[in-house]
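Shown next as C-alpha cells: one chain only, the form predicted on its own.
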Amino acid sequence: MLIPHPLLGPRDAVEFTYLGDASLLARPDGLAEGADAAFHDYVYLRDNPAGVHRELWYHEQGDRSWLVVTRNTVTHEILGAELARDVALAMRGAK
C-alpha cells in the first residue's frame, strides 16, 4: 500500500505506524465542565467503520511527520493524505 505523503510523494506503508482515528486530533479541554466524561469517551470509545475513514499515521521510518490519511477500510484504497499539523490548525480556525 502506498501512502501519498504531501511532502515526499508516494511512500510504502511499511515506513509508517498506524495510530487510529483522526478524531484524536480533537482532544477535549481538560478544564471544561464535564472534562472527566469527555476524556473517558476520547480515550475509550472508538468507531470501527467499514468504508471511507480518516486515520492518523506516523512516518516513523522517514521524516517523522504525522499524516491524516483518508482510506477506504474495505478496499484499502488511499484517497488522500494531509499533514496532521495542517488539519489540526484548520480545526482550531473553524472553532
Given for the second form:
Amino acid sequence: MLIPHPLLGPRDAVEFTYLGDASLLARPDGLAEGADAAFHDYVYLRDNPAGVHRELWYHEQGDRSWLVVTRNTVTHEILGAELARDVALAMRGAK
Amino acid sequence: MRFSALRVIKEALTGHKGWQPLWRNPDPQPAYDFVIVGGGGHGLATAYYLSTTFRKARIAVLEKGWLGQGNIGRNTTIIRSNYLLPGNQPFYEFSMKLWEGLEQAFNFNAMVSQRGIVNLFHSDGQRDAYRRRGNAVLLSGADAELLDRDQLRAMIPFLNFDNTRFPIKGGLSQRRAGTARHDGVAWGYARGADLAGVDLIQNCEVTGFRIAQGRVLGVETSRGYIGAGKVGVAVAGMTSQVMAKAGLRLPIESHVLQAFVSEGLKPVIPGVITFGAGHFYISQSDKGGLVFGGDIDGYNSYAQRGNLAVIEDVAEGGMALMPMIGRARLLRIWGGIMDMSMDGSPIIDRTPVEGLYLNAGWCYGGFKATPASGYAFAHLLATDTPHDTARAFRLDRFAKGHVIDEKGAGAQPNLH
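Could I see the form predicted in complex with its partner chain next, after the form predicted on its own?
Up next: the whole complex, starting with the chain shown before.
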C-alpha cells in the first residue's frame, strides 16, 4: 500500500505503524458527566466498517507525523491522507 | 451412514456406489427454537452439541455461502492448550479434551494428530516467562515441559541454534498439542448435526434481526423471514457487520492474517514449532506441505488477502529459524479475516437484546477452540448460564475492568 503523505508524497505503508480508527482523535472530557461510559466507548468500542475507514497511521520510519488516512478496508484502496494535526485542529475549531 | 473399516472395504468391493452426501440440503422452515447464524466451525460445533449433548430440537444453522468456507477452511490447523491466564487456560484444556475424543464422538476422520508443539525462547527473560506459563498450564491439569537446548537439538536438529540475534536457548513444549484436518472438523460437525436433525441452510444470508420490546423474534434472510426462539451469532470476521444490524457496537476490529503452504515434501518437521520472536510458526501437513504463518498485517481489513510486506517478514522469520526452508517453493498464500478483540480473548455471552447470543472475538486462535467454543455456546443457548470454563468471556468485561489480556498489550487489537 502506498500512502500519499501530504508533505512527502507517496510513501510505502511499511514506513508507518498503525493505531486504529481516527475517532481516537475525539477524546472525551474526563471531568464531564458520564465520563466512565464515554471512556469505555472511546477505548473499547469500534464501528469496524467494511468499506471506507478513516484511520490513524504514524510515520515512524519517516518524518514522525501522524496522518489520518482514508482507506477502503475491503479493497485496501487508499483514498486520501491528511495530517492528523490539521484534522484535530479543525475538530477543535468546529466545537 | 456410519463410517467404519468394514464399510470402507465393502464400498471398495462394490464400486463405491453406496456413499451418500454427508448432509441434507433442506429449505428453511418458517420458525425454529434455535437459529445459529454462521455455518463455520464454531456455528456447526454449536449446532452439533446443542442437538446431541443438550438434546434440543428445531435447530437451524444459517450460512450466507457454503458450509465451512470461512476461517475454518483458512487456518493453519494447530490445536494446543498452553495459555497463561486462568480465564483462558481451563477453556482451552477443555477444548483439547474434546479434540481427543472428537473423531469417536462424531464418527468422522478429522485427522487429529497429537504431534506436539514447541515454543522457542532465546533469552533468560523469555525462559522465565515460559516457565511461568508452563507452570500455569500444569496447574490447570494440562501438560507442559520446559526443554533445554540439547533436548531440542536431539528433537529438531535442523534449526539455526546459533542465530546471532535470536540464539535458541530452549523451548516450552506441550506433547498433547498438534494439528487436525480443518475441513474435516467442519464436515464432521456438519454431518453430526445433520444426523441429529439440525437444518443446515446454505446460501441464506442474514440481512437483519426482527426485534420487539428488546427481544429478538427472528431473523430476516435472503430466503425470507425465519422466526426464532433464540438466535446465536458465530460469524467471526464479520461479527461487527452482523451485530450492527441488531444495533450493537462491539469491542472488535477485523484484521487480515495471512497463511502459507509450500509444495509437498518428505516428512521433516515433527510437530509444531513457534518462533514468536521472529513472527513465524510452522508445521507440516500429512500431505507434506509446510504450513506456516506469522503475525496479522496490522490494519483493519475485510479483504481476505494481505500485503507483500508481511509475506517478506514471514519469509525472513522462516529463513532465520531454519535456513533449509529457502529450498522449498511456496505453493499458496491466502488470508482470513480475524475478529480481533480489544484484549485478545473471545466473547461467549448474552447480549443486551434478549434471546440474542454472541460468540465472537477469537482473534487468530479460533480453530483450536472450535470444540469447546461450540460446547460452551450450546451450553449458554440451552441453559442461559455460561459453561464453567467460559465464565470469563463476558461481553461487559471491558466496562467492568475484567479484561483477559494474555499479552498485556492493552486495547490495541493489532498487538494481540
